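Only one chain is given next, in structure tokens, and it is the form predicted on its own.
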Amino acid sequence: MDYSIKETPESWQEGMAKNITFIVTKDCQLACKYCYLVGKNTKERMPWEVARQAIDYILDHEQDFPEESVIWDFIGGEPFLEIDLIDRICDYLKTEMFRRNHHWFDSYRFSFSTNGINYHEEKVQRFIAKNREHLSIGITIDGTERKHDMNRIWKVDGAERGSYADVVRNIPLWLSQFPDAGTKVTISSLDLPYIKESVLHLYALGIKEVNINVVFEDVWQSGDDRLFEDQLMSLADAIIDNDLYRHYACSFFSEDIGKPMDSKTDNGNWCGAGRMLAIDAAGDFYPCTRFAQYSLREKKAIKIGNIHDGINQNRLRPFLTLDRCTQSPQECIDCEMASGCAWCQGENYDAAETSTVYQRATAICKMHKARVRANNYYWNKLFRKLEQMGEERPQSKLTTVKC
């Protein structure tokens, strides 16, 4: 079978897209220890009729979705477990957007974050070949085999079995089709000592963009911030001393973080909850997947409508009023290192003392400050080197990725 790949068209309006997520399954082959999806199961899989009705509602209400472009996002669990359904959904979307002369026609993406285990399978590859011009796929690999297999383990009884070998075999195929694709790496307390070696390992695999973040949950132990900072500074040395910054990028290092923020001019919401739309197997609508019940440890799901009644604007309104100052404690508003400090709206809600979305979780505070200190070290060292060599500052290779 010839899985030839075509170039991506220029019609995509990057940065002006509506994100619409289909939770096609809550099943997954893995049981990752840091996974925020606490309610994964094998039963809740989206029926075709639910998907069709959701699409019809969205496209019937074109005036309510004025964004110039759309990201049709597919998640699980592991989305490629439902590749037959996804293929049918995407065919229907393309047909309907064309038939209706919808303003999203030819300005859309189908987006996936996958564990990569069944990436090589015939059905998945056939889908990729058919939709390549409008496709974004990221494979999650956490770094070295040691780091990856600490958390990303198979869902089996008995002894833990890591999934690194099952994922890494598909990296060359993925990169041959998406050579500029980035991976997403998650850091938890136990695997902090392996950050440097893991990022360098991913570079060696040919992955040029490593998007990496610490978990938002309150898992951090005393001394973790110091270990985190040491690892990032050591990584900075390796990247700069070996000129890796010329061809590779790591999202931990950014010129735009670690500065004070003006509460009037820099008061946006980090998270897109409320401006996104998520649909589950029952046809219920959520402001983000993190507000579906399988994502929540302590709180009840927050639904903003369904495929039968549409979106309830009153339930949606609180999310549209969220900004940095309405949910942050004064310490965060006044912080000298505030820029780049992320939050997850769903984790805010789940960790809050009451059922509010206006209480920001601050579990990563010390980790963000450690990152900023290491980030300052990175840029100071890099700029000194470039100055000595008479070179200009490099342009950033990373696009900011938000939850």
The other form holds:
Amino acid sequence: MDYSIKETPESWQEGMAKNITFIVTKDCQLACKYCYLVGKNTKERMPWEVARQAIDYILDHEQDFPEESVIWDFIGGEPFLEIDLIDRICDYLKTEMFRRNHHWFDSYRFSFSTNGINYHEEKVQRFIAKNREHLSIGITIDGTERKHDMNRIWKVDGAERGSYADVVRNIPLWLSQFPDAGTKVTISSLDLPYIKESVLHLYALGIKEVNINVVFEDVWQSGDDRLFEDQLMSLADAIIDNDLYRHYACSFFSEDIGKPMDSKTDNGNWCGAGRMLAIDAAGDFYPCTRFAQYSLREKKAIKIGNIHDGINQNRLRPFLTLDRCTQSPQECIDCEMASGCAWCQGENYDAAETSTVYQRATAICKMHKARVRANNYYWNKLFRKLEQMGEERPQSKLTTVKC
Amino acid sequence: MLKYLVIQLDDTSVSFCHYPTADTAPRMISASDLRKGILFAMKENLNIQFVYPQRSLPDEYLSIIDSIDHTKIKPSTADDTSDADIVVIDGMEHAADVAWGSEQIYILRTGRARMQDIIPLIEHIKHIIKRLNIVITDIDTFTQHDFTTYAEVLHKTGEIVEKEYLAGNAVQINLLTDRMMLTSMNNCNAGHETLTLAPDGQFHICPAFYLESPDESCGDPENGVSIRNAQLYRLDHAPICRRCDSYQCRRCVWLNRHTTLEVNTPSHEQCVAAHIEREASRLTLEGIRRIGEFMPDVTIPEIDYNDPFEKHNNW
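Could the form predicted together with its partner chain be shown next, to go alongside the form predicted on its own?
In what comes next, the whole complex appears, and the chain from above leads the way.
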């Protein structure tokens, strides 16, 4: 009998790939209520000439991009609204990487995070067929129809209309092309009661990997942590009692979270801002898309250069030397449950009292602690079950269990 | 912990650091705010440094200033600099008109265009003055060529200083001799140890912050100091600087913000300049020690980089 636990697979070329993002449009068919993109609009579409100059700059400066591999990421808004531009960009990239004998040739991916609405369309499918071996596509579906349609609604005047039906019809096609693909679920305060049913629903649709996180913004109400914990424990019961852990993964449950962290040996930065590069329609460079103006509520965009002048290395220095403890309050440094508590550098910047990336936002503190409690419950229950069924518990799991 | 209060007496008070002296219309601090600032400093045990404009102050102000022990920072072009503790030469073009002496400290502000003039100037004043602080004002725009020139200038200056020390004249030139005498960081520390009371009656991180962003105050003498994210002005919250031993570096938080957008992160140019100074100090110290013991507690190891950031992947 197979008692193996499905683990979340590592990303392609994890830690060895440069992530370069084209913000091809700031438009989207949807107006999701939790969307952090406060400046979406229909006007800022990337012209081909800007995309070409960005590519030329990057490939011309091969020595400045020494990473083994590259992930060319396309986001919006909704990236597939610009499928013609994307197709042209990808053709140009392939041609130029080959022509220049660039070290990224044959070590690249094209990556998309889409709302899935246009997925079935002919142009999109033609693009997928052409680039299949180098593609990674994630469709965002939030769970049950009720949960999905609470937030992911069409951008229309008049009565609110959810987008679940328009997305779910494309899931079988997507999974037939990318059987191991995962989806990304975002949880805000109002979504908490629907976490369990949503994750199980996504499993039932055939999605084996559910990457899920609570929003970093300060939206949490009194009692939300208790509700969250209850939902996760209930989800844990369902996953374990129905043996779903063998073939399905949910990122909420991880053996590595909830432990104290050493301030010297475990002081790295969580976020990759500054190690990534994002380009917008105007040809400006950002350390990550969250530092472009359409992502920021309170602060001015942080530009690190543009396609004409190149990258201003001085603007990158704060990002590349940022460590966990320097940006964290003492409470976080001393926290007994610190590991796995994430942050978004862009949200940190936007929420900071001054114009700095060195002030960690702590709005998710109580939600992280609730997650850790439920996570401990999950692993204790799962390992006990495995033991009782004669499965030897892997040594690496022992540290998770408190005696 | 705060130790110093800079009181900028006028918007046009002379710059003693990297920022340019304002060429706006004069605006003096009010007598009332001046008194409040002095009272605050007395209660908080702060040393006061008054920064003067070129023009003379009314008698009322002189009388208020004299009510407290203090340091006077005056431009060399002021009508009377005889009572100044520190005289600022705001540009190499003014150096020829200075009545150099041994009782005062001098600050020379100059840009890369006249760096070479530092060498004959020091030859000229090395027996007269006790201390000269040199501020290279446009360090943030230095090119590789400028750095090469800077290294040459400091090397030649070091040779002059070395001879003077060997002859028993311990003249101090900040860019060369400070590092020879330091065993830990000795930076500007604006926002941590030093604060500025500006003519608007408000506290600011330093005069440069006030002149650039007058709306970003951090308290006032009546309501106290209120610096948001104050920890970022401390050395322990500066990831590059806390690992560095270019102890003489000004670590200018205003230049940091200007170039990297973060007060705790220096630019490449600031780091390279500081390391060129460090290397010139190392060689000068080595030369002085050839004939005897000098500052035995100080070590300046030879290193293979000019910018600590180059090593950040190993941290």
